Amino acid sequence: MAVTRFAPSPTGYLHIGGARTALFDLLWAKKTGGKFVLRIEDTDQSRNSPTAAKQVMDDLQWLGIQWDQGPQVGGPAGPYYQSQRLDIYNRYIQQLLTSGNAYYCFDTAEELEQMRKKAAGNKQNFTYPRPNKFPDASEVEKAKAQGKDVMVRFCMPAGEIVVEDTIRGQVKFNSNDISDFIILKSDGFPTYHFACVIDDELMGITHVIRGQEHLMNTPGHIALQKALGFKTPVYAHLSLTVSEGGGKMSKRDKAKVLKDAIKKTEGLDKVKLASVAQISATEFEEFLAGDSMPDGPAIDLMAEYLGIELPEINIVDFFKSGYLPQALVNFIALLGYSSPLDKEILTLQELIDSFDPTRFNKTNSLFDRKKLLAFNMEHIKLLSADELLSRYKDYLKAANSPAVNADDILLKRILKAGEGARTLAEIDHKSRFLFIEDNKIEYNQKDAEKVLLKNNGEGIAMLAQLKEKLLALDKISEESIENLLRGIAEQKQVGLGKVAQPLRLAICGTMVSLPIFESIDMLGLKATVRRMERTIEKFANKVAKEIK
């Protein structure tokens, strides 16, 4: 029975590695029958936001990753916030202090750097030179009152540490490479390589999942063990996922697209946008400078400024982008790791019931965001018609979109004319014409020339004679349209996009929509016929001057 945990550090958003974690997490613990716990490792004061952990948890929740153990359902080992288990870690800090297994050390940060240049001046490794005789209490003191941070710092211990690896296998380490690593901070807080030591045993973790990055901090987490006599748990160090550009899936991606539309955007009102961010002059001259990092918020609200899309990298990102949660845990799932079933399009509960651990790879995934939009796509046609309605109402919600207050049998027909569409946002966007004002209608110029003036305005001359025709239509429903547009098709032996296309034009303003039978039978034949009128007036000058 595994008991595996979840530890995420609330500095900002659930990212797809975190979320991928977290699924592997859930899928081991569920497989073996054992617990999920959710651990919020708030200890570096600095950066936390209480705003962070919730949408943390909330995106957990949403993609139904639920833990047994953790914040908002307790447990046994709790609390589950490290920010509220000073005591527990000053207990240990002690225990390892009265051993001689760790030392209270006074080093300012500019004299660490002169250790380290040192070391990088004789080609040598940095590792902290451990004192012969360790500060003892009064030491302690009158480095408190010459007002010093006072820091404890872990004695590794001589010799080979091995790390046993369920994904890599065996790997050994010098531990003469490795230095004496603090676990105290001078604020009082431990650093994360004790609290996660002193947390998985105390709250019985059998099964530590995390990304290979973490794998260099395993030696340092054994000794820790073996010094405080606690158990090792089985470790496994997941593979990287990269992006299509081939480094790490990672929030600067996101960054790195704003800040480099920013730069091509003449006349930009800095001041105004960084007001837009909620940050200051200061701190958004840093970021373009690649100083410093705003936080994920201020980045979205830059890009929303300015009308730029960027890359999902959050799982709130791609909420917001329209996926649906099965589909980004089927996606996630296949990261790193081959299924033993024959077939890619999978549930949680398969995922669960099919879950090897021994089926984990050893090499870097490719985040491919043409599978994962597929995958959307096979996920949405599995859905009832309630859940689908339900997620495109928290969809919507989200997106702010001008549909947020249609009545269910609206959004219900939309989402049966959208069937076939690859996201939420992919349907949303074909039907907002349906919530525009007719004269708020904006059209696309490409698609405009290409459909309505080409040829001397045969799309404008269209136009005018379909409005006749449909005025003349004793009733309008998707079959009366349909009849009528293909009639009119075959007399004039066109195709029928030559008929449509005009059409389609004059009610969204774009050839991207709903299907058009259906598209203006929602419409309504007043607002449609509205909407040529003004299409016809709009253009039809154009015409008359280029035949000029």
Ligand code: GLU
The other form holds:
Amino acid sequence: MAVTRFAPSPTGYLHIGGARTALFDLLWAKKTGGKFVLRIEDTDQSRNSPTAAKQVMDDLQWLGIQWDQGPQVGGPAGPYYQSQRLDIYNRYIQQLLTSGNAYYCFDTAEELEQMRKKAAGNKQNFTYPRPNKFPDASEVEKAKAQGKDVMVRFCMPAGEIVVEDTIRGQVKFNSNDISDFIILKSDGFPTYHFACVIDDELMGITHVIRGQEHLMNTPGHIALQKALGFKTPVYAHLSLTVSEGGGKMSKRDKAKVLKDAIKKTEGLDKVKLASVAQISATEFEEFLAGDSMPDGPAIDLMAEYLGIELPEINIVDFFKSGYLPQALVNFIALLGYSSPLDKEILTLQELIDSFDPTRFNKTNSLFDRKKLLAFNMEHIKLLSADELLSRYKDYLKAANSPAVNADDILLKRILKAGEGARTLAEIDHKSRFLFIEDNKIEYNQKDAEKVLLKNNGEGIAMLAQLKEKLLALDKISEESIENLLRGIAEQKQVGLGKVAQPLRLAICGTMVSLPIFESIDMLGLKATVRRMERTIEKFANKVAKEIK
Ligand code: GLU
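Having seen the form predicted on its own, the form predicted in complex with this ligand:
Every component of the complex follows; first up is the chain already shown.
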């Protein structure tokens, strides 16, 4: 029975990599009939944002990754916010100080920098020089009185530390290369390393599953566990997922796409863009020059303003791009892990039931966006009409779609007509024509030339004839529209496209839309005719000019 934990530092939105860690925590716990704990590691006061923990929890719940113990649900080892556990950490700090396994220190950042530089100058690895005699209480008081920073460091024991990792096997570290690290900071908060070790013990964590970047922290954690008489949990360090560009999936991927777009946009009002992003002109210039990355939502705000799409990195990005949580869960479960089942489209329950911790891969995995799109398409198909409607409504709200106020009957029809779409965004975009006024339709120039103006405006002529025939129908339905269009195509001995494409362009302004018969029926006869008339009016004189 495994007790696992996901322990995010709430500094922003839940990253796709964090979601993957949380998912494996859940799978491992559920498969073994154990418990999954959520712990908020908010001990870095300079980096935590008060809303981030809530956002992370919302994102986990949206994915269907529900914790058994933690914030909101409680549990036997709470509180589950580290910032509320300072008295617990202090008790253990005292224990280590008393047993001689930790000591006070007062170095400033500048002094530490000097030591590092000196070591680098001598081509040595920097490790903190442990004093022969540890500062006593009076020295601590004196330092405090002088306004110095007071911290506590852990005495790293000498010798070799072996990490038994489920995925990587034995990984050996030489303790001599590891500094006496800080466990209590000058602001009275423990460091991540310390709080993590204490809480893993007190929360009864048996299995620590986390990203590969934490492997190098593990020998320090094991040394702390030994000094405190704690058990060492089973470790599994997940391999990295890389983006198609080769690097780590990070905000940099977004920044790159954004910068390219900014550079390509002619006559861009940079002052306006910086103000949209809520950053200063200097920050904006530094960002463009590649020297820095603005914090917070600046990058997303700029992209929204420019109307461009950025590669999704955080869970909320995928939500806003119209992905289903089921598809994401399925997809991330197969990153660095191979399922024993001989199919790829899997539900959370199937992932739990078939979970096998011996099937992790050591090598990096590629975040293949095309594959994710294909998974999303399959999961859209798997939902019942009601489930899909409910997901779609959530998506419309998040995307600020004009379709958000449409009634369920219309939305269900749209979803039916949008069958086979890869994302919910695709369905939304293809059906936007239903939610704008007739005179706001913008025509795609290339499409208009192709289907309306070519061959002396044969598309326009077709529209004029079609309009009369449509008006003559006594009742419209998908069927009557289909019969009418097919009938005309047959009579004129042309393909259905020659009849349907001008009509599609007239009602949507583009060739990318839902199937035409359903589209006309949903839009209604009156609006269809109005849009046809507007199109004829707008393009007829262009035909006349071309003929001249
Ligand atoms: N708070 C750490 C992080 O977000 C957790 C690392 C761990 O799982 O031990 O990276």
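All figures in this text were calculated on a predicted structure; none of them were measured in a lab. Positions refer to the first chain, counted from 1.
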| query | finding |
| --- | --- |
| Rigid-body membership between the two forms: residue 264 with residue 437 | no |
